[in-house]
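Encoded as structure tokens, the following chain is the form predicted on its own, with no partner shown.
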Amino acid sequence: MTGTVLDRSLAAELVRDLSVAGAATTSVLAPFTGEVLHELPQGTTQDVEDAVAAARVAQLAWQQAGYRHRRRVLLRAHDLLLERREELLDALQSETGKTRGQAFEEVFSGASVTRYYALTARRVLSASRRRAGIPLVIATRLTYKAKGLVGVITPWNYPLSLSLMDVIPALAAGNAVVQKADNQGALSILASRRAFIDAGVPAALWAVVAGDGNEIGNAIVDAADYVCFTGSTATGTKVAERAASHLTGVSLELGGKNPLLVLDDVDPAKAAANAVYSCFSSMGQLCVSIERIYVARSIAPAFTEAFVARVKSLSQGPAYDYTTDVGSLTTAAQLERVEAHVTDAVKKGATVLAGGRARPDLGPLFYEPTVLADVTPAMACVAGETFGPVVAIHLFDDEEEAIAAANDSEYGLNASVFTGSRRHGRAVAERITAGSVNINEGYRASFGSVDAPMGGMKQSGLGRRNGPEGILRFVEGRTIAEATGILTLPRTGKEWLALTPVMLLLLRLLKGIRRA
């Protein structure tokens, strides 16, 4: 690695790790320059079938190896991720166009998730006693069994962290993984995967395939015992429908139109500085990024002035160091969507307070961070997810109005409340319909809390990542109950006649001592 651009020889070496046998390739472009970054082999249904067969064999030994072995391997991988961070940062920037600092967020997240599940898997999934229907007569235990093969389908915007948030708990629980990587994020996934292979994860246990979404994605859904998908609500719905036809479980992290409430007790300048990062990290190409800001009217002038000034001061450009604040959009489709939303809003009467134009002088996919005011429901950017560097500022007169506006969306992924009182913020947060709500932060407070679940409500998804909930997705809970022999349960009418009064007394006694 040079530290300034992804080394082409390393890129060529990494793509050989794909579980792809064919010769067909597609060109992957570098967002900063528009030049060809590398040629990526494209897989077929047969490649998926071969990867699945090998993964299922590897899974048997991996599960049998036990928690202690898996913990040792994952902790070694954690260290390798940190040792190879510069290589991972180069890959992330080269594929996504984000800044060095925002790429580091992914490495930090990936290492945190790896450490967390390495250290907690055994505790969360250990067998435990459960209360029996008839104490002493029956003894009941809960055990967990790995589902077997997990299919993971990941997007391009956060290829490393969103990959590891699903793959690592699946591996820690004793499963195998076959993953479909988006073409634009495959190198980052493969570079991180190599750290795990070098740490001791069998290569066949975690296979990565790239290719046509319908062909490869459908093949993985059909073969897997459980499916994780991150992407749009429209595609996620199709994944869920296909999985349901096989009675296969899914977890889905889908779209968002995330609100930020700025209450009247904040320091406007401080709130504005924090809000800017919440909106424009990774150029807004983040499912939990803020796209709607609701500001109390009494502080709106001061907040808006500070917010706009901060946005205009952001340093933007293609730098492989920490000298820039915002980078580039990732694909031409993203640029087209952003331009369409801003053009539509302006045409229908919105005011551009900052940004609002592409920056081809910086590179082919650069677009200025954009702040809109005077938006109306007739505009595409109001309800539809932009997934880009565009935020709209709205005013409110009371908190009831702000909370209602925040909840007035088909999405419910992430939200934020900025306030001078954390207690006040918690009260407001409880009334917002979203899977994650941050107080005085945009998304990083919840996104980085790996011991707490993360996921969406309404049309923003199903299931949860992170925390104990994030690993329980990948196991089947099994009840093992046994008769202790202290008392034989009734089998005949005569036995029922004799024991029914005793069982009624037991029910009343358990209620009386408040035992569940």
Second form
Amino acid sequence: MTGTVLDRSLAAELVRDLSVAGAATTSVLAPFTGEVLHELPQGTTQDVEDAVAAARVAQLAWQQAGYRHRRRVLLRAHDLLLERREELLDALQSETGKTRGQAFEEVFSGASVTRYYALTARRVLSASRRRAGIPLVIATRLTYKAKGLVGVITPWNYPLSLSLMDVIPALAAGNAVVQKADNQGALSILASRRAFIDAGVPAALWAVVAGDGNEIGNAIVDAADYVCFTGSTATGTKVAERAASHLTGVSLELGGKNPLLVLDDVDPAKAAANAVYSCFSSMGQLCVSIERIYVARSIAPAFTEAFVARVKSLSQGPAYDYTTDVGSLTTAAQLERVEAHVTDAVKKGATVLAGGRARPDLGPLFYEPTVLADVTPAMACVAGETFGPVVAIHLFDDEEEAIAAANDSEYGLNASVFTGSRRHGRAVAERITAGSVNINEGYRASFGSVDAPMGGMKQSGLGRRNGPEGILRFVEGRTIAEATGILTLPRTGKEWLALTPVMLLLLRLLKGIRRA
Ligand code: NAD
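Having seen the form predicted on its own, I'd like the form predicted in complex with nicotinamide-adenine-dinucleotide (NAD) now, please.
Entire complex below, previous chain first.
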């Protein structure tokens, strides 16, 4: 193995930052080797209740401190994230088994979202004038109030960036956060959280608890004023149901079965090189990763040949530096799921063009990037999310057929169009039912656009993160409308009789001058 694994004493120190009082722990394994990485304290409902109580107190002062203070703190945290990047990359790789480059993608995204909300929160959330129903007689303003306590529940696959995409806008808007980290991602979250605490975020304002999904998750949903959940559609649905019973708002970032359309006007070799990263980054354990490729029949032989050659040439292995292209799966359950999808496909007649086997010689959870052809709807990998390094190539004869196939899914998270004409790509993108569509990129163009909303349609989610939409989740809009006293609104039949003609005139005038 090249490079160095995360320092064990640092791991032990970081887990002490959890808001967990008891002595129960669980062993977290390092995907690269299967060795115990560290013992992670497991929280209880009581830990969540204690964290919530402390966070609510801390939130009052944080909200009072105002936007300027929060901006200073967040910008300082941004710099600390960059300064401490090597430590963060070690933590991310140790827990997830991804490559150093793909771990850097997380640090880049986390820093970007921190900078973005530090610099934009005040502008988006400052009080503004709104048009009154009756000009001059009424003056109307909109102000925003932080919701209070935001519950954030995160998965293991992108522990740093997916956390910060919810936690930072929540904090920037003046809220406190109690987060449930997945056991396999807690260390990366705690390492990044340290940068924020050292920059001036009060420790109680952002608490992190690890433990059983049901117990800790339910306790957070029950206590929070708003809930952000990232994970599977099945769990997200349960979270939404529980939150609904309290009339608590939620945003849900769920699964995907993301299609890539390769149109007949591309350079097949270039398109193939670009497509590979889109399918196998973080071993496909990425919600916006491509799992279905639809390629125009006329260029399919050239594209497929170049794609398969490129996949076979990827260097794979455990390395805490930039010497590999792809890493390991993260958990034994993931390996089982990937193997089940490939075995099922092969049994039902799929052709394996590349990969298709585990690589225990590299480490316990390594699996080769896999390309399938000749797949049919009877195979589990065709409609269901593999969430692993498996992509199926389908052929199409005309674009209508390709668009219909891309949309034929219960999911609608991300999609991609590769074309020689960006203009044509935009026209196709408009017809795809997905929260983001990338042109000549797999997912990074939209994932990195922090000013634009990200989220899913259909079973892929509810609500949006990133952009102004991503911070408006965490505030309540409050309309403050005043009677100016210029004219008194009618209260009696007589007053109505007198003022009705004036009001009719006003309505016609407002429409006439096109005033909204
Ligand atoms: P998961 O749903 O099993 O777990 C996600 C989180 O929810 C974990 O922290 C887990 O402990 C917690 N949890 C489990 N049961 C809970 C409950 N009853 N109440 C509240 N929380 C509970 O998902 P996973 O296997 O960790 O992640 C993989 C899935 O997440 C994939 O489907 C993937 O597509 C999706 N995902 C989506 C996005 C996105 O932004 N759309 C990003 C990453 C992952």
